[in-house]
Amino acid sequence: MNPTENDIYLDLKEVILAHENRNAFFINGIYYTYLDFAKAISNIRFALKNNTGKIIGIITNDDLETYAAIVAIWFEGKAYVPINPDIPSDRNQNIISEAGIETIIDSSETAVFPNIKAIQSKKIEPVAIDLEPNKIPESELVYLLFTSGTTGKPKGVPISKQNLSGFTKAFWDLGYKINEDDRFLQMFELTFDLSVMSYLIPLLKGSCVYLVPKDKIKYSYIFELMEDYELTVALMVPSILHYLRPYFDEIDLPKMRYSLFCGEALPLDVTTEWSNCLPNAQITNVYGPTEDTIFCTFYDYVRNGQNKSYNGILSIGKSMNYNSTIIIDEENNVLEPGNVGQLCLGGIQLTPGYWKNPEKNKEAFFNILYNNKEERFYKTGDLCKADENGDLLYIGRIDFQTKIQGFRVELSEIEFYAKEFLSKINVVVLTLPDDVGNTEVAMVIESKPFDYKDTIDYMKEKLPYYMIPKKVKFIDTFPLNVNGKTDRKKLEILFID
């Protein structure tokens, strides 16, 4: 079956109309029905009618209008770019400029970007419900996300309707029995692509989406939602488990049916402990970069049995339908099972390529003969090996890209802004485990000690909070390894108390 035969926009329309009296969202203690959702979508669609441009910005607030704006943009045949108002203004202005955004949908009381045309979605006069989606080719974009880049400039990752349709079909092929009685956790900021699964999959089945507001302590609020509202489906980043681990003895979630993890390496020992908290749930480790539309591989945790892992990290499993995975050496030769190499991804979910970045596209994508036909693949930068059954074991990163709180981060981007402020002083940025086992940023400065507060303040103006170093050390001269490169392992020792 062609995974794009069914139109996900038409499916959304039909589900919304068929479930108008059921709850669609739970936000800050308030339920909103599918009828409320339909009205908000229609109002925003009407306001969009006179706006040119295929790409519309959305200020990512925690409210019904923000999620309605996504669907309104889709039904109008356009694509959205999420813009987090808590991110430094300079970074957001770069995104707006790169994407060519002329109009922003903003549910804030006052416009976040007053110099750009804003549709203030809470102030639109009500109109008749209109959920009939405009017909668009499968190649048209549905969203454009910007991820951390090595030059201080975020990389744009466009996702097409075909990519998203392919993901939804591949997800349903995994056998998840989602229905209108399910209650979904949505813990992700909308600039993080895992958010798309967390709102789209439930909306396609008439389920209710439970949001974690930005101003809440995330891990404790997730626990409260799961327990108080008996959530049944949750996609989370593994770092949440490290925060919840001290409370595992108190957590009892018998109604949880599906517990998925993505965005970071998933430790097997913590997964086993977590499984006792939700005795009836299927636990699945899923994997995939933004470039391959949310996630593209899966591995189901085996209760009371043998699980595949490497250095204590649970396997990321096999590719989902309509996707391909290969492991290559440095010359792009495909390796046999058992050999360590770079994981590469192909198939229907693969992005058309980085936004206006031919140089990066040439570096990250390549064509190869696969299954007797030429196929395009993406180099993930992840070291993996496949076992004899084709399950993928995660080894680590090739470069210095990492995940922090689920967000993908280039350490070189953090170094870029530190060096920019410090001029000729050299800097190395590392990641270290914090007190609860999560990843945090540390920085080593090649200098005699000085007051670095101004450096940190400057970085806060340029970078999101999760990219700001939590620990700083000084060293006269960086140590070098046998290859003449900075010995990062020796620098890590500086942080051992």
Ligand code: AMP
The other form holds:
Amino acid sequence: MNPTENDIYLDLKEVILAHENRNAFFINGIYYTYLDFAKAISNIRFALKNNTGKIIGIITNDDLETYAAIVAIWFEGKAYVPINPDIPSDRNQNIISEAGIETIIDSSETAVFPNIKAIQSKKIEPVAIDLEPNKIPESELVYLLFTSGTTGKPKGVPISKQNLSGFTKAFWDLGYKINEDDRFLQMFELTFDLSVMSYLIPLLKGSCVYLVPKDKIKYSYIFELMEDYELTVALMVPSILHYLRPYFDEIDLPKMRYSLFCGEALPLDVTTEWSNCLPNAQITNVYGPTEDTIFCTFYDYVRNGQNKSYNGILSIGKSMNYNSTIIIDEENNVLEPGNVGQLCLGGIQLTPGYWKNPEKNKEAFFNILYNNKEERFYKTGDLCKADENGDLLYIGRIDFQTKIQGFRVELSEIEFYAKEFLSKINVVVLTLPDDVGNTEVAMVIESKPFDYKDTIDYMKEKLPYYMIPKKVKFIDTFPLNVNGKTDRKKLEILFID
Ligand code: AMP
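Please could you give me the other form, the form predicted together with adenosine monophosphate, since above is the form predicted alone?
First the chain shown before, then all remaining chains and molecules of the complex.
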């Protein structure tokens, strides 16, 4: 079966029109119907008519217009770049120029970027509803997201309509029975691709999306939403479970039907405790990088039985339909099950390649004969092994990429800005477990101690909040390991009180 034979835009149009009186979104205590959504989409489309730009920015506010902008951009045959107004302006300006954005849809009271053409989506005169999508080839882009890059510059990952259609089809093939009575959690910033699953899947079935606004304390608001509004589907990052763990005894969510986790390693012990909070839910660990459109492998947690795990981390399972996974050694040879190597991904969901970055593309993508035909694969940087049944066991990273509350972070990007400020002084950025067992950023500076407030202030101007070191230590000289490299393990010891 051709995974993209259903047009997701036509499906969206039909679902929106067929559910006019039902709720599409719950945002900050207010419900918005599919009719409200249809109107907002149509208004923004109207404002976009005659706009020749292919890539449109969206300021990611927590409101209906921001989500309507996504669908309006799609129906006009264009792609969106989410721009989070809470991250440093320098970084956003960098993204805007990299992506070649000339128009930004902005629902803020006053436009966030006065130097760029803004469509102020809350101020458009209402027009008639128009949900007929423009016809575009499947190869056209639908979004472009920027992830942390090693050299201080975020990397652009473009995703095509074919990639996204492939994801939705592969997702439905997993057997999820979602309907208009479902209530979905949407806890992700729109700059993070897990958000796409959390709004698109419900909108394709006429369900309601319950938003976690940015200004709320995430885990407690999630808990409230799940309990007070009896949410039925939730995709979360495992970090949330660590925050919720002290309250597990009080949490009882019998209405929850599907609880999915993605973005970070999922510990088996916490999952087992969590399973008691939602006695009727199927719990699934899903895995995938932004480059492979949201997620591409899945493992269903087994209640009251054996679960596959490695070092206490739940298996990430097998690839979804229309996707391929292989494990390779350092010479790109495909390894047999049981051998540890780098996980590589291929198939319908794979990005056409990094945005204007031939060098990175050469490093990260390669072609290989797979099932007797040439296929393109992406090197994830994740260390895995497959068991005899083909289930993948997640072992760790081969590089210094890490996850902070689910956000992808290159430690060298943080080091880049610290060194830029400190000029000749060397620094190493590490991750440490915090009080609840999540990961936090720490920095060691090779120097006699000094007041580092200016350094941190500078980093705050350049980097999003989750990349700012929470702890700083000084050392005269970095210790070296047997290979002559900085011994990061020894530096971690500095933080043990
Ligand atoms: P992102 O591009 O932000 O989605 O990050 C992708 C990376 O997150 C992967 O390469 C993994 O290192 C990590 N990741 C995503 N899902 C999982 C999972 N279920 N288990 C372990 N690591 C994961």
